[in-house]
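Given as structure tokens, the chain that follows is alone and in the form predicted on its own.
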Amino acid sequence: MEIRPITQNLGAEIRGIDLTSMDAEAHTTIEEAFSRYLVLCFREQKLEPGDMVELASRFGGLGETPYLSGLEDYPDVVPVIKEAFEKSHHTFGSGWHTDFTFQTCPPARTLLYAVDVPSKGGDTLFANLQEAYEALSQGMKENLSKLRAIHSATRSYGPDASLKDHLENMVITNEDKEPELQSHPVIRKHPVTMKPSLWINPTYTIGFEGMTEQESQPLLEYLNNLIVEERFRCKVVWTKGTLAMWDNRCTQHSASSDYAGHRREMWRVTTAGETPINFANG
């Protein structure tokens, strides 16, 4: 197995495993190199869906996956398909988010596997939400240490949400109500490492617990974008037959929508998550 990095302190592919074959020895490297890499791309692989959510077991259980309907055989495994007839430019998970932070367990990592790939375009973005953190000021540590943000999924699956209407060929379910909000800390110890992270989003992060909306926009803002500074950033280009395994704990991404005409199909599953816990708590 070869492990080479794909920027310093964020990403790396591996080559030289089926991990349909995986034993133990190959899964303690594995999990190694997620601890140090946080998004791993795994090269040249053959699965199918069964063998998704063998991989998502063995990587700490299924996760919960609302709004979104999975294979008829495998409820739990994500069709992700754009087709080169659809008209809209928009891409499912375009858009920089860490998945699901509006749940009170959100998904510790995230499966992608490339089943169709564009020659060109369509790449995935992330980015390092440990550096982030880390380039903040003391300051700041201790201001933000103190807040909670409010999560929610208003924006892409409350009722007046247009997400599914930009996306022809998958079924997406909209709430008939708002949906309920949840608080976590801004400030997110990692479970395994415990590193902190600067733990919120543009996607599902609407405020601060406490502080109006329009208190809560310029420091979210401010945020976000530091975040997505090219310095804790890396890129994953899809071949087909790559599977990518993200920490949903520490990261960012975005999905690009720079391939109109051409096909792209992903398969998406999750993992069983934690309630995050507040870095300063200990």
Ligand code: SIN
The other form holds:
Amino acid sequence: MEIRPITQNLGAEIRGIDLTSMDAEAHTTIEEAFSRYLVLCFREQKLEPGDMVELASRFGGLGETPYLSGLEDYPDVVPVIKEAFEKSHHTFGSGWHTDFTFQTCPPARTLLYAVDVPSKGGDTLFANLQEAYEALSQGMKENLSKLRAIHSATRSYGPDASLKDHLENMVITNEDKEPELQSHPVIRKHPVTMKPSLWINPTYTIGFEGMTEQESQPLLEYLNNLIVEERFRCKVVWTKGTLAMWDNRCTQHSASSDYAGHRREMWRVTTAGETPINFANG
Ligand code: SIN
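Mind giving me the form predicted together with succinic acid, seeing as the form predicted on its own was just shown?
To see the whole picture, the full complex is given below, headed by that same chain.
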């Protein structure tokens, strides 16, 4: 297995492994690389939907996927599709976010497999939330470690959300009433590496617990801008047959909507997560 880092601090490309026949030794090597690089891109894979389910089981068990409909025979495998002829350029997953942080136990990982990709564009950007945390001053680290943030699905899947109108070839069901709010620590401790992450995102984090919207917004804006600075980012350029697996406990991502007139199809599964734990040491 060849592991080649994408940047100094985030992402690695992996070649020389067929994920459908991963043995225990390869699994251990992959888990070590995952803890180090947080986003892994396995090139030249040939996967069927059943393989995605099997891989999710090997990497922690399937997560719960509300709002998005999966493949008929594999409901946990969500086709993320943009056809060449669609009216809107808007891609599913564009806009920085961490997957499903509105859940009580948000998914630990997401696995995304490139079935069909445009010849150019449609890349996915990732940001390292551990590095973003480390860039904060000691005072800010200490203050944020006392805060919890409120997460909600409302902007994407609430009664008034327009995401589904931009994705004519995906089946998305909005809530008919305001979605439940979820409170999570702002500084999250990784359950495996114990490293702290600045764990908010502009799609699902709507404010800080015990603070008004007016009070929350300036701080959220500052932190959201910091997280996506170039120094914390890497870019995954997809090729057909690439499977990316990323860590939702310490990264954000954003899909690029820059391939109008071309087709892109991905299959997506998530793995089960744990209750986010506060990193209290500041
Ligand atoms: C996602 O956000 O789950 C999908 C990202 C992508 O299609 O690149």
